[in-house]
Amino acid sequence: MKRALALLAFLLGWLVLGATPASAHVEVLSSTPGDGARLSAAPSLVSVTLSENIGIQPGSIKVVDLEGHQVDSGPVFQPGDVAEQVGVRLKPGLPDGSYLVEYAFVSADSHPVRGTFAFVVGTGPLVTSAGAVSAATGTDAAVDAVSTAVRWLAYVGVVLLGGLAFLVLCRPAGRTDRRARRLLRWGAGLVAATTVATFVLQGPYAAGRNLEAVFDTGLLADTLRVAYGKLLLLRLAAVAAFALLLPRLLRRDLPDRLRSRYENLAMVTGFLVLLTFSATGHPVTDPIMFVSVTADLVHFGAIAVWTGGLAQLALCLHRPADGEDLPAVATRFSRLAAGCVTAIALSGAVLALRIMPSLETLWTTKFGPLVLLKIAGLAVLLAVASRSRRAVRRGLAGSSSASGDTAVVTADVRKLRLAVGAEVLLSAVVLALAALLTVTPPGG
């Protein structure tokens, strides 16, 4: 663990040192008509150019009078080749006067983005554009703080799943213990009712309004018209395969030929579930995706498997299976976790260089010191567990092998298990930490 420690330490070191410009949520670059212009005739369209290309959302665009009248007409659409660019048409024969355009777009990471701008047409007054060509979220403050909680145990559910891992490669007695099993199926139903609560919130999420609007069947529709809303349903599919394998892949007189084909779908499938929740945050406005994209699933995929190990160790050691060898399953899950702590150091170093904007992020944003955070977690984790289990799990062997003495060896179970419980809560922490800044902007 001192190893892991050094390289949390280095990769700091180098995020520091190598942060290099990397973009953000989407951004209107430009307007036509621009903000302010005053044309002699009224336009037959209203479009803007963005920084990147969401398709075509429903709604996105709207433009008013001074009245609050809606005078657009027809859906939005893209009106050249530009695929960053969409517009709306304009109703025919507008009379002269000044006109407000709201947008609100949903970003590829999820997040919306709001703002205004306003045109007159002929010489009357410019009607004041609140946040003209902004990139204001507006986001209502409830339905901000349930989306965050609910991404919190959304990241939890995943968690118990990673679990799965320490059964199959260090616990292969827990296969058959229903406190494992069960733990493994509060995993699965926590990431689908969060699945499911993640795409009624998302509506009103981006479009700034309150609690009440959930099931505004309006918004569920444009929700599910988005890669967003169509990636959640892939993540409850997926799911809820997983959770169909679990019973079978589980069970003791399972043949190998069998196991290793539902050792396999059960990746396959939890892939799957990784994969919906790293393309639709942050890595997906990297210029390389690929990159982005991919390390955040090495990322994700190591968390899970580590601190889910760490809570069915902390199970297993609470009560062990009759004739268990703890200090074999200690030594297995901390080969296990040795592994996944490097994968996540190298994968978060990379993900901070792509994702975050510049060095400046660190301490003129709540992007960075939530980083920051993270990473003191990370490493407050690793210091528990290097200090504790080393000794531990060395006083379990010894005793065991030596003298037996089964006060010395209920002493060191004893001390293990504290030690465990304390990196489950600090697990919990930096999982809660990983929820804000997925709903934080990088450069803001």
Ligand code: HEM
Given for the second form:
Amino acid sequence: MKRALALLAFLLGWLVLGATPASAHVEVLSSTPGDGARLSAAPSLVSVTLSENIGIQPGSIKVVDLEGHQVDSGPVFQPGDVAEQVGVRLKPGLPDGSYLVEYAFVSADSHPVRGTFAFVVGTGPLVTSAGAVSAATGTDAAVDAVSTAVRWLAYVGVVLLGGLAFLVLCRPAGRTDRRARRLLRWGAGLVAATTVATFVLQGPYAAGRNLEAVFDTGLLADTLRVAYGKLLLLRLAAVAAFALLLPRLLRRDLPDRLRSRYENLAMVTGFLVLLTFSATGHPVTDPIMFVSVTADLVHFGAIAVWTGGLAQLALCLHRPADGEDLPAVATRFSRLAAGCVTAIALSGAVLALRIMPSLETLWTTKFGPLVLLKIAGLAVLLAVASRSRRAVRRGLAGSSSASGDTAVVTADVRKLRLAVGAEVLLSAVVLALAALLTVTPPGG
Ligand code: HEM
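Shown: the form predicted on its own; wanted: the form predicted in complex with this ligand:
Full complex below, order starting with the chain above.
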């Protein structure tokens, strides 16, 4: 407990002293013609320079005249050799008049940025443009709420999959436990279902449309074309492979040679599932992407192993297998959990340092307080965890039913059950905070 509190104090200090400037969602830095420009002749091309390279997103720039007729021709392309610059050609021989450029880009962190700017050819009036409309203001509230809920369920699914580490490292006897295996299958099902839901929701989310547009084939095609859509398909394939591996890996009579092969394959597919989260969120907006993406992988991986293990431990404490040595299981997990908590706190601090634009973010935006709430959530989790550890240290006196009588439940086992149950619920709350955090613009 002292070590954990010292670590938390160190993290807060580091957070306060070390904050570095960070990036936000993609921004339009400049455009040609500029917003409000008055030209003597119609341009052949409209281009915008962005704050990050988002690749070519078809249909992301449209140019219309005052009657609303589209006057751009051909696909969005990269006019020069600057990766951050995209453009669209205009039809030849455009008459004098005002033109409005509408753009809708999906940032590398999957958040949409939409807006307009205007120019006029000749002496006519200039239409007013709405300027940039950030993700925070332009998204349908119902789509936003459902997307955040789906993201939380996806986190719960990943955490349940993380329970596999508990079975492999702490409770080998649990491999054949039907309920422990069912929890893993639920995890795989939840990740698969939320991935499909995230895919169909991304289109309306990026286009600012409502829930009725979830099956709009044009929007589904747009999502498939951007990196985010492809990473969601990778997540689906990885979780399907993981689910296929599970029954083989958990077989009782598996030869050691095959066991280590399946365990390695499970780790690879698990890593891929995590990567499809880390490579689609705020970490990718970090100028040194490797640092934040790695920190996020460590953060989410350690969370999955720790809280997935807590869920499996809660299950095992409720109905241990015959002759199961509960103190040994709990002691093994306690060691694993200590390592995970250290990794979570360190990687969380690095993520906050890299993603938050400045120290003031902690109290001037919605993002900062969510980070502080998560730190508080971890502190409460650690306080509850210390109760569990005390029960484990007392060795769950008399709980190991050497006689095979599983009915022997001591006060310590009850305390441990309560504490672990509370930890599982608290983790679910912190995961909800994380879902809110990852859809909140760091810069406010
Ligand atoms: C010292 C405590 C912690 C700090 C400073 C912290 C900070 C952060 C930060 C800055 C992010 C990135 C947010 C973004 O991408 O916008 C993050 C992501 C996340 N955190 Fe934490 N966190 C902490 C503890 C926890 C705990 C205890 C849990 C769960 C029990 C948790 C669950 C998550 C999850 C699921 C993500 C999202 C990962 C993803 O989508 O890739 N965090 N955290």
